[in-house]
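Presented as structure tokens, the chain that follows is alone, the form predicted on its own.
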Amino acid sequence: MWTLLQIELFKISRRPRTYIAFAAIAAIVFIFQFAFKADGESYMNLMLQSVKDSFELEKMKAINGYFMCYIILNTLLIQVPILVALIAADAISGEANMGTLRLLATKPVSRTQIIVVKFTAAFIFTLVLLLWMAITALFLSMLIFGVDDMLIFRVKGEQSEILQITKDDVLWRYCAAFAYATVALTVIAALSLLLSVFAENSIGPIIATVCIVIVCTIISNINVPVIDRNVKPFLFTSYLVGWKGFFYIATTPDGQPIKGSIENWPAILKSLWILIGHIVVIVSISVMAFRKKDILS
């Protein structure tokens, strides 16, 4: 099984498509790091529009590494979704595509051990992917912006408060966010493989993935009571963004912020557990219809 893992592996990494995840990732990063070195202050200008008149900031001080990630992040984890299916929509209907599938069947391996590798082979490629980003996101804009204490900005119920996190209280959120958004991602890596099992070439699944991701978030974000109730809780969408909460931090009932601490813990390991459900669902669905899968090809 590990050699298969290592085939698979080597398949991901003769594919050109592989390469176009990383190189968006990196211009994108380098865009933001561009713009905001250019004229940060207009950005944070138009942040602070909704702060009260008499809340004073060295603007162009606030803008450092830390902030620049999450700013980077917000936007960008949007839009890896559509780079981890580029892979993961491949796993079984490229082998389809191009009639090894049947070869690969008659290895002396079961079809659960298939699944279970091109699972883990994608689920590599979404970790190494989000490390990329750790290191041209975070750690490139504390080389170019350097460090000090991160603000994040909020708005709760009608109004927008900003909160300050010590630059030595930092690092770690992130550490933990990115560990979140690994598992985030890998829901779309186990639903881009599931939809792989069904189709004969790569098009299909992939833009499949894409439009569920889109409509459930959609969903996930139209406020309307039966569906609060109802049909979020159920979605995968709804807890993808859960990352941001290692960085809503705790105050004291007089508003000091708590160093260390997590607004919402609890919150945030339900969403952990909701996602993990969503894995072992989806990829247990994936075994159980590979397995009665007819292959022609």
The other form holds:
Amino acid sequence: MWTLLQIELFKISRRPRTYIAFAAIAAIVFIFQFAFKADGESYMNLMLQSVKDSFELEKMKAINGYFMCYIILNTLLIQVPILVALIAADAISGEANMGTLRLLATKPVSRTQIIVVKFTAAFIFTLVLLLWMAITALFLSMLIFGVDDMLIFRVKGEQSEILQITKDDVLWRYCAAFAYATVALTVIAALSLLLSVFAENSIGPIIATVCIVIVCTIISNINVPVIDRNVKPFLFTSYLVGWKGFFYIATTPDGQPIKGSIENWPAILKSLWILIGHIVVIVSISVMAFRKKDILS
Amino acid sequence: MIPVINVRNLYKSYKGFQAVNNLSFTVNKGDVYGFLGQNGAGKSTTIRMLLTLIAPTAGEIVLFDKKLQTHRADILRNVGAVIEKPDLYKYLSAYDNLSIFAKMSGIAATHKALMEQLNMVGLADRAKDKVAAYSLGMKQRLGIAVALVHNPALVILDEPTNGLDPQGIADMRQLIVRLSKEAGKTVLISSHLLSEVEMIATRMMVIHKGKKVVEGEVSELLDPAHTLVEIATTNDAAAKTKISQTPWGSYLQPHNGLQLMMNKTEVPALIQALVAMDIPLLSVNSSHSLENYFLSLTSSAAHVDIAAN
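Moving from the form predicted on its own to the form predicted in complex with the partner chain:
What follows is the entire complex, opening with the chain shown before.
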């Protein structure tokens, strides 16, 4: 199995399309960093407009590496599923399109092994992609903008609020958030892999994955009670942004943030288990479908 | 004789279409077994079932005395195959492709062993070039190297000469003969190019519409008893009627035109009989090539059904 995984990772590393995702992330991050370096104050003025009477702070100090990473993640983690799909959706269908699937399937390895290895390789790709995001969006931003307390803007119910996390209480939250995002994006990788089993070229599964993510995200954002109760709990997209929970710090009754705390741990854990459940179910279906597939390509 | 492939009552249907219909055959150790049939006859479907790419609807496949369904990995360790096109990873070099498939076949091939394999197919000097830059002939040779890298006892080649130039076809033919005679491998080769099979196969089977038409030693099937005599006259229809009223009528083939299948020794007597019947002859051609035999067997569906039964 380890040899198969090494082979799979070697193949992924040699494909030019693999590096598109890394280049895209770097480009977007650099654009954000340039824009905030050039005119971050305007953005902060806009964001702090509603709370300027009740909240005192140095605006430029608020734009620090931690804050930048949060802004970038908020934007990028919606687009990254497409980049994950670029590789995962190609796993089986790309082999079928090249004609190598029939060679692969005539080797003395089981079809279950092939799917498990393809999934593991897609997971590792996702992990490396998020590490790259951490390097560019977090560590590079820390170098460019420095480090300070972190401000989080959020809308809770009818009100918008600002949470402040002290600078020595942030880094572990990012580690946890990136780990959560890895699990969330692995669901996308698993979904792409499943769709890839049924296709003869990778365009179809990539488009199908993106369409499913878009449709499910829209449904996840519709605020209708009947959907809230009966549909949203079963959609993986309802949990994709659960990483933000690590930055929602618990507060004392008088509103003071409690260092090292998280407002709703059980909700994060529940989300993680639901995402892992999705992964297990989707990969199992992929294995069953691939075992039964007649390879005609 | 030790059977390497033993197929019994194999069926495969796709949504009502019977691609393979009650097919049984045996390939023995050391055979170069020609698997003949027109395009769409069911050759590739059968080969894909032998390689577990598609599942049979019914029937039994035994390779190396083991059931394929229950000993898949064990069996496939001893099988090398090129299926239709030699598709490989185009973005990798020939060396990397060979190395990958050696590992997947469960062997740790050394650099020397890989280079020797590439040298055998004449690609050692292009080992580091990406496959995308290879010609079809080079890809086909690399496909053969991939099929042989783990030293399998059984080599399955599905239409291995497709798209090759005459030199490539000759090289492939030589390679297959070498595999059989020098390396002692059992080779199953499918083709619709009958002349190819005629030159290299020791045993053969003709398949048509998923059914076996005939199976046997190539030397027996090319026996003079299977001489095809083609007669051209000024009025073929009238000649056919006359011939059918004589004992020669039993040799008539159910075709358009005038063809008789018979022993070569009887041809002079046939010509005398035709002259005696006042049939105005334009030409009489006799041949016993496998191609004529193949065409005579497969060009009439009705005849095929009779032959298969």
